[in-house]
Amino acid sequence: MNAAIEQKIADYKQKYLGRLVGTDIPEKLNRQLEEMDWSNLDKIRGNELKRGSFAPLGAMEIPEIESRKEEFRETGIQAIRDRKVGAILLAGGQGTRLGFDKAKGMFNIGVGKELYIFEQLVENLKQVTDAAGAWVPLYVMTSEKNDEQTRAFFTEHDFFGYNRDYVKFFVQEMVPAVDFSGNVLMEAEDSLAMSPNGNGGWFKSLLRAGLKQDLAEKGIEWLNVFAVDNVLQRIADPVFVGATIQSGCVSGAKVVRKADPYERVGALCLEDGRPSIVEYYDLTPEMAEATDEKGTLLYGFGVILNYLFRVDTLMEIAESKLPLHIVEKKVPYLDENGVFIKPSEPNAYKFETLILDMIYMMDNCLSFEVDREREFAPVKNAAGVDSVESARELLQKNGVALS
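Structure of this chain only, please, in the form predicted alone.
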């Protein structure tokens, strides 16, 4: 261990790392300590993020979209044919809440046959590429925990019929977890307790993987970012792409009408006059229930994690620091004697950046309404709301054969 790291350990009074001072440590652990942003430890004191003044933001609603659908589609299809559109699949998560210990995208959503989440998402994208007669470059963000198995899974299934030359993988950046007193946790003798840095880290992780040159060589001007757990996700949707381009906005967000004022989704809004997203837990009852003269919820358009960003704008903000969200989690660790502890209650902070904060860094954002029964089938739980069973029901309703 070098002297600079030993000094950091002393300065921050690290009780779990203290026993390693003066010893030779494994290369992996040494690298993690050298790359660690120690300033995160200063942020756990008074960690409440200060938000601005919120105001409602309407949306381009379905009737208007339908009336201009062919016009938008033509613009979007041309952008795809001109190779200006790429897609980013955020697939770093595990299927833990589904009782599945592998990458969530490997989960079989089928009933009488195999239909994997990855497979369904690729099929959704192929509907667009078939119509356009051109491949959309697909970048798959994995995590350290599932990168190898995800790559192998795509290879094993021949990329689900997608052109493998247009698929690239990159690994999400990881950050160490700390206990409530600010002590960095170790999960093994050769590793800190690392966790993904949140979905807001996708663009920096992509650049870190050296894919900036790939974007430039391909001439990609727009990136459609979407989450792995929505099996009805429409990817590189030409109508959405075309509407965003025609609007002159530098970003776009697909939204659905909230099922009720307190639905657990973020609501697209304005914050200090800029596009933003207010999370459901930040909505006051007055905001959640506020309506206009027609009785429509003012904060009634929920985001579904399907965004479109101009690449040049992303490059401009790439060096900006996103707000750090600090969340409490249960994190197994080695205590100061090197004994492995598996906590039954939350014991640690994890540091995350969120994609919703990237919206706030944009000058404008097209709020684009979609039909939730056609485009919103999240797979977050094993049963109940936003579950495997509810997603299967919606897939069948949209004509997808599960058996």
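Here the rigid core means the biggest group of C-alpha atoms that line up within 1.5 Å when the two forms are laid on top of each other. Numbering follows the first chain given and starts at 1. Here the structure is a predicted model, which is why all the values come from computation and not from measurement. What changes on going to the form predicted in complex with ligand UTP:
After superposition on the rigid core, displacement of the C-alpha of residue 7 between these two forms amounts to 2 Å or more. Core-superposed comparison between these two forms: the Cα of residue 61 travels less than 2 Å. Residue 18 shows a C-alpha shift of 2 Å or greater between these two forms [criterion: core-superposed Cα displacement of 2 Å].
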Given for the second form:
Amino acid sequence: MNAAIEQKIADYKQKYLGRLVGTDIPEKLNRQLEEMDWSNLDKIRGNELKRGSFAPLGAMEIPEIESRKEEFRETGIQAIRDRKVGAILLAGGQGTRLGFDKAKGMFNIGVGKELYIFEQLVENLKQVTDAAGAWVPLYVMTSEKNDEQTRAFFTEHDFFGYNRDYVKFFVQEMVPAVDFSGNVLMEAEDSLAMSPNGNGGWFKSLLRAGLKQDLAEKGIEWLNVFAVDNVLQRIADPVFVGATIQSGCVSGAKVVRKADPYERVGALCLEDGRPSIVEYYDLTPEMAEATDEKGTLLYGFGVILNYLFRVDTLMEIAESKLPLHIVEKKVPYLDENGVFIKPSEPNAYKFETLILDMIYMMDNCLSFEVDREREFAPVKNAAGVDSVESARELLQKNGVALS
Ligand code: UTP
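Having seen the form predicted alone, can you show the form predicted in complex with ligand UTP?
Then the entire complex follows, led off by the chain already shown.
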């Protein structure tokens, strides 16, 4: 182990790495230690993100969208035919709440037949590409943990009928997890306990993978970014694309009306005059319950992780730093004696940047209301709220056969 790393281990009083000092360590572990950002350890305490002053941001609501639907759709379809729209599937998460050990998109949401989450998403996208008569380039972000299996799964299933020439994969970056006292964890003798660095780094990772040229060659002007876990996700929705283009905004976000003022979703709003997302735990009761003259909640439109960004704006902000979020998770590790421990309770912090913080970097954002019954069926948990069961129910309500 090189002296600089040994010094860091001493400076940061590392409990689990101490036994490696003075030994030869495997190449992979050495690289991870060299690449690691030690300053993350200083952020564990006192990292409360400072927020500005919030104000409501009105949404384009469903009645208005309905009345202008055809006009928006035409603009959106034309943009897709002109190859200006690409889609980004965020599939690098670990889906720990679901407790499924493979990539979440490989989960079978079918009952009597196989219907994988990836398959359902591709079906949703195909509805648009069939209508437009043009393929939408699809970029799939994976992590080092699930990249190989994800690519193999798409290949094995013949890309679920999508044109494979229009699908590209790229891998997001990883960061080491630490225990609650700031000790870096190892998951094996040759590796730190690495986990994906959150969904906020997607554009940087896309550029790092050399895909800037691909965007330029294809002439893509807009990217629709969406989560893997919402099986009712409308992807490259022409009405949303058209409305955002016509609004003149540099970004758009699909939102749903909150089920109640305290629903645990981030609400699209303004922060110091810029578009932003206020988390439910940052809302005071006064803000949560405030309504306009029609009785609509002022902070009542929750984001569903479906955003549209202008590529030129993304390029401008590519080097900007996003705030770091520190989240508690269960992370298996090797203790001081090298014994493998699988915790049953959260034992570690992971460091993540989040795509929702990108909205604050946009000069403006169209808040675009959609019907949650038709577009929002997230698979986060095995049972209960936002679960496999609730998603199946919503799929069936929307006419998707599960058996
Ligand atoms: P979640 O916030 O639900 O995280 O991701 P998760 O890791 O999938 O699940 P839990 O919290 O461990 O249960 C929202 C979206 O962002 C993607 C996920 O794949 C999902 O589409 N994501 C999340 C990434 O692509 N990379 C990450 O590092 C984290």
